[in-house]
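The chain below stands alone and is given as structure tokens, in the form predicted on its own.
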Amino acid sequence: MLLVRYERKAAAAYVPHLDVLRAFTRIIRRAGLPIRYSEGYNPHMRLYFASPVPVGMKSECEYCVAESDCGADEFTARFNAVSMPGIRALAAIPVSADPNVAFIGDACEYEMTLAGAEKFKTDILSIVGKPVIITYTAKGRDVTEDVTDRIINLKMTGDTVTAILSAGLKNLRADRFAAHIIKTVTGECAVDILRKNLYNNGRDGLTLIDEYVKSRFPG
């Protein structure tokens, strides 16, 4: 069994998650990679995906668990040889069981580049430690949430805000947080968001999911 870390960039960032699932199966078939199937009337590949980024957001830390006996390096090489533009396997980690990254991922690191944000650096960084109330529309209705405790860390370099935000059950979407910064601090500006890393936020602090999985589910 393999935990595959992959990226979604360029045009692939605008592909809905269900279409990414279909693309994965086609890529695996083209690559001729060995993978186990479910049993029953309608067998399907045993692939388990972590929570995806919203459509339009780029990511370097998407995860999929594949029930395959293929070697890690061979899997990534054969996958990338026939993959679609914008989707690339970055690494594969042998695991002894499905680590269920949808539940062990407690925090995400994002790079949010906001045009002209550097001159607002003091105001943006001062968001940490203050009450943060965001409003957004979901399923046709307005939602207001207090997300103060979901902002774990915030720093800036130039126009790029690097934020570590809560994920999982207390998820704070980066696009909604960026919209809050635009609304309350910078005013209308272009924004580009890249998800960089996924962490487990345990008693030892933040641990990269890759390292957490290697220690807890050694293959």
Given for the second form:
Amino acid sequence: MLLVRYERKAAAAYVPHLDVLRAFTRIIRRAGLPIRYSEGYNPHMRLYFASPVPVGMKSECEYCVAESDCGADEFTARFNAVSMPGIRALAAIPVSADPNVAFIGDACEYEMTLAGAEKFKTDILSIVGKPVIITYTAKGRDVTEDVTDRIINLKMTGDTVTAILSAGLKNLRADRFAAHIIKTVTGECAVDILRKNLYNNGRDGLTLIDEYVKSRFPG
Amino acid sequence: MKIPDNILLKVAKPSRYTGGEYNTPVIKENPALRFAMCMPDVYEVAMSNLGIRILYGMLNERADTAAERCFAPWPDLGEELKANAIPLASLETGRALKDFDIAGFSLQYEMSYATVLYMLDLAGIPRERERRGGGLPIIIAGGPCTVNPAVMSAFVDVFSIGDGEDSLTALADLFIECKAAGGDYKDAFLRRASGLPGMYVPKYNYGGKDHAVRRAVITDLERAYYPVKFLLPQIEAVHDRAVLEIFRGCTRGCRFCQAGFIYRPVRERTPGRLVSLADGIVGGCGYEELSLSSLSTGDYPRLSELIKGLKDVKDKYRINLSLPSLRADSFEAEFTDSSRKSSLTFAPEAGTQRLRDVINKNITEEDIERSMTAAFESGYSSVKLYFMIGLPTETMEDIEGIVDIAYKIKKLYRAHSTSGKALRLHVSTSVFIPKPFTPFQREAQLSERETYERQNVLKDRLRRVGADYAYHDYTTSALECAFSRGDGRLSAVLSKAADYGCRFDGWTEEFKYGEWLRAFADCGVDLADYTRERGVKEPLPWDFVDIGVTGEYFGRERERAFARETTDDCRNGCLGCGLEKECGRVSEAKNAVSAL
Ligand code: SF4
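Same protein, different state: after the form predicted on its own, show the form predicted together with the partner chain.
To see the whole picture, the full complex is given below, headed by that same chain.
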């Protein structure tokens, strides 16, 4: 079994998750990679995906478990040789069982580039420590949420804000946080968001999921 | 230009507009010919079209040509493009449509005509060909609707009538030659294009017998270009699977069916070629499903040999094989794919044997019974039946016949079902549309009142039988009838309707019948004038197009229809429809292939 970390960029960032799923099965079939299938009348490839980034956001830390006996390096090489533009396997980690990334990954690092944000650096960084109330619309309804404790860390270089935000059950979406910064600090500007890393935020602090999985689920 | 991210995030399904599909060819930087392959419909429909795939692949394989795709943006993006003054552009490189040499529109159904104008508007290209100057692309059109080019000839410079493979190659060669010669090359191109087989150039062919345009027919399908590297749609398309065109044309001669006449004669690919194409497509694309395309798959003479070969492809890649479009009389248990007991689709078209004889749909009640029994015994539990209402000579008895068939199938299911599930029976009716180049091209369309009457009877009776009933709306059918048999007067109506915001008329939620009626009224044109019966001697707007089958043959078939005489499949003996020369060349090509 392999935990595949992949990136989703360019046009692929707009492809909805269900279509990414189908694209994966097609890539694996093109690559001729060995993969186990489910039983039954309509067998499908045994692939399990962790929660994806919202449509339109780029990511370098999407995860998928593939029930494949292929060697890790061979898997990524053959996968990438026939992958679609914007989707690239970055690493494959042999695992003993499905580590359930959606569950263990509870902190996420984003790079949010807000055009012209550099001059607001002090204001942006001072968001941490104060109460943060965001508003957004979901499914046609206005939502107001206190997300103060979901902002784990904030740094800035140039126009780029690097934020570690809580993920999983107490998720804070980066696009909503960026909208908050725009509303309260910078005013209208172009935004570009990249999901950079996924962490486990445990007793020992932040551990990169790849490292966490290697130590807990060695395969 | 490419559509900016902030706009993409505002519209539904932004993946329709990003490009970046797997298998997209490298777009040449300085080609002699820039060709925009345009489809007046939304991405998911356009990406399902086989004709576009073939021609796009073929053009891009030429060293001197770059073909890109350009589809109709859904109204949400259409509004954004207008508001932000972004001209309609190609998917591959974001090049504005108006910067191409040629924009080729695929006209698959008449209800997409207004969407062509919508796209030209968004591209900043004047609709009328006479208002387009030298700097703008040549607008060409292909696809089944071009057999009657009358309505669109105010807007289109060149119609490519018939098979596109050889025609478009010749047209591309000619364009490149004229462009190299310089000067006012576009006019020279149009003038010379009017002499190419299958090409109708409104500016230079004036219609009338002397200027008849003969449909282009390729005779050797086996060696014709067929793509292997299908572009994989970013989001699920309507038909999102590997498709093999096993043959083109149909010789059954159903009298309502335009496709049965405008694609004659039958041209086949061999099982060997098809299996190797299947392997190439599935291996190169990774599709999970493979399907066969033709007008009547059950008629493919070497079907079991083909299926045997495709089974290997199926096992090699672990994919599904789906075999649609089987006629009731050629269904065999062997065709069913044991892994998926999905629904069975049959199209008896008419409810009684009498009416099926009139339309020459050679399916008998026994055929239906036999295939249903076999299907139910092998585990099918869902049946879809397709009928038409308003066929020539139809009476209420024929409508009752539809209900009787549904009832009979219910009974058969009780007697033969092995699935243990309740039967799901769907009946669907469309309104008969008399089409050019069919024996029924002069018939009247059913009136609005009669349509509702017959639909109401079916609604009521089928509910009591326990079948679901769905029916096509009268209003779209009437417009489709008008535009398929339309003349030059409808160009103005179409343009008016586009002014009133009509586009995507094939989409129920976008269809604005009121605006269409307003456009007809404003132009002083009566819709009923197009749905009425045409006299035997009355000239028809498409008379100057010669699709190969003669008017005399259509006349003969019409008389036989009203005498309730059926006509045999011409594979069992030539009936002299007018395509003898083409049929001869097809057999020559076939012999040459088997000699190899
Ligand atoms: S020419 Fe004869 S064989 Fe050929 S399509 Fe017509 S009727 Fe059939």
